[in-house]
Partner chain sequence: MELPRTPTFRTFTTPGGLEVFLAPIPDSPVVSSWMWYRVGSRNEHPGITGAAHWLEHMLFKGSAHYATGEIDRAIVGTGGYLNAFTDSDFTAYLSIVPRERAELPIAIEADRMTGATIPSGELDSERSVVLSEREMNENNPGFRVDEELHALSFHVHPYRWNTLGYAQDIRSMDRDKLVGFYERYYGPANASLVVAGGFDPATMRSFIERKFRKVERTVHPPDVRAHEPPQRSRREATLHGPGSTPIVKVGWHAPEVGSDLAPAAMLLEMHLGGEAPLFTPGHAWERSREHPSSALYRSLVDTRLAVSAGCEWGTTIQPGLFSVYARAAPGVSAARLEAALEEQVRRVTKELLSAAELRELRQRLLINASMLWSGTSMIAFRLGYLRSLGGLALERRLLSRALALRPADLRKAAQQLFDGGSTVVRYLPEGS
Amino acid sequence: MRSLLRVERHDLGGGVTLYTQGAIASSRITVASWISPAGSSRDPPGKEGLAALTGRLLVTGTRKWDKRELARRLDRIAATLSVDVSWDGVTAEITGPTVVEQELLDILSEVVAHPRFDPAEVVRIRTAMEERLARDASQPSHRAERAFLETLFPEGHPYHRNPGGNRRSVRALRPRDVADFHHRNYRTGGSKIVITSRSEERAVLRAVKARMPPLPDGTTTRPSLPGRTPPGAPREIALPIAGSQQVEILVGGIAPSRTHPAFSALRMGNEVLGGRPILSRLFQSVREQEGLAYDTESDVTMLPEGGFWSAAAGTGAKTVRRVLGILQRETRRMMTQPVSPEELHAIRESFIGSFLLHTDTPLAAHSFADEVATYDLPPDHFETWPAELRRLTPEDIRTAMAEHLEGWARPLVVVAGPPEGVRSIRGG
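Model, the form predicted in complex with its partner chain [one chain]:
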């Protein structure tokens, strides 16, 4: 069996890269994904949501197969086809039995290269997206996240926008827009194919070469980024939502992009603050010691065009100020005091040890290879990264967080939920 942690990389020409990885023990399943930079950062101004609409339409029929026939083909081989559109890319992923691996690749290639874009389906999916946007507007967690990102990133920045667009922009999208977007942005250049399978490496390579999505050459254009958010943006935002039960609290600021040299230190620091399940400081203080929330965590999200950090919790209306105080206190502590060597050791070894959990299910294993492909990491990244993490000292981590996580001394605070719960926050 091929090594699971080591991903093999092959240049297929035309800017396409193939990443392969062995399957986990006992797996009879192949997972294949096609990744392209055609995410919502490529949405033209005024057409926000176009990348998402295009992505969702990939699974609603192709030139050869209408929606019903495509569904039937998938059902017949128990395959699952899904498309995920984020700010920075689109991923079409198919999962099914390894015994029909070639058919899986045929379907993936066909949906990516020759989507049907049936006008009736465009209208239907567009309507569903509008409904989703309206639904999200009533959900405290979504409202808080939207306000948070819209405040952190200036208008025109990809991360300011909701990848799903807004109700006005989505309503205005037309079938022609979708076809144009696909033609302009679904290109060979920068696209990646990732396969986790128990098949022999050579067989996978042969099968993929014979079934490359026949897309036009060239690459999609990177978005231009606006300057920084002008000073004077609010630092506390309160979003009352009548009828909701729990208050969502989000505290945070700007972080560097994924290629920043402090990535590992920031990632490790986040594990200590609120990233590592159960062991993290937020989990221990907010949930275990104080019993103030079921769910609390922190995140340092480092993406190709920038990043952001956050500490979050969902709590009752009467405990908002207390939870907010803990989130802010623990964040400050990370920046001002080095973590003890014992705490760092425990959390670091837990984090490194958790890589092994990716050998538990076929999709968890595939997410390894996906990460290597998405961020152009070395093929042996998950074998060499532990040594880099172990070299980090407590002071490396403190310095990285204090220097590169902006606004920690006075972070942006967003709370959303029942009116009586958000009243204690000044903004609006």
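Okay, that's the form predicted in complex with its partner chain, but what's the structure of the form predicted on its own?
Single chain only below; no partners, no other molecules.
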């Protein structure tokens, strides 16, 4: 019997790799994704948002099928198709019944390799992107996140920029830009195909080789990256937003990449700090004990080209300093004092239980296979992960967070919201 969390790797040539994952025997669903390195890090200067626009256009028709025909084909076989564009890549994913698995692969292949890029659709989606950017500009949470990342990562680093671009750059994008970007970045090596299915592995491999498009031989190269956090960057940033109601507070700093050996310890430490709903320290201290915030959480985002950590809360204008003090206090406590064995056990078992629940459906389990493919992790990475997490000691977690989460002693602070709520924060 194939393990549900084991992900096998197959080299297809031309810089393309297939990853296969089994599904439970009773499953009737297949999930397939195409992961390409054509993320926003490849946006040319002055054309920020081009990767996002190109990705969104993949689902609006192909050379064979216009938008309506593509929608009819998906509806006829009860399939769904989606595209997600990030800093580091683009993922096109199709889900549908296993009995039409080969047709699912046909559609995915056509969508990725031969998109239509109808000029009318370019205009429609470009307009929607501009409208989204305009809305985001008035949202404290978005403004805080943008200022946070733009300060941590210098200009030229992919995580400095907004994957959605800016209003000026998006407005200037044309159909020719989209076609050129697709030709340069989708038809190169470095692409990965990930399939979760109960079908026999050899049958999946044959079907992929027969149906997925050939790509020119070659491998993709990563762009050179500048350093991090320019010297003299502000440590406190205030962003007054007239008309807003809630103040968003964000504190944090730099974290390692996803392949760093301390990943598991950092992930578990984050669950203790603010990642685990209800059980985490931030939830208990900020919400349950003090009743000061509408929402609070922490995150350690570890990506291919580095990462960042943050603790965040949304509160009222009169309680900004009190909430900020708690965020900073609880962050320092994680770095300086080991968590108790009892607290670690409770949060760890909750986390592992939640993780295991996500292996019962092909769609949820597929996200783990995508992660294995994206970061080239060992085939048994998620099979052995619960045991690895249970071996972590309180001191392992404290040491990992203190040594690998930069800036915790004096984190970057960003506060965005109504002017009366951000006056006490220096900078701007």
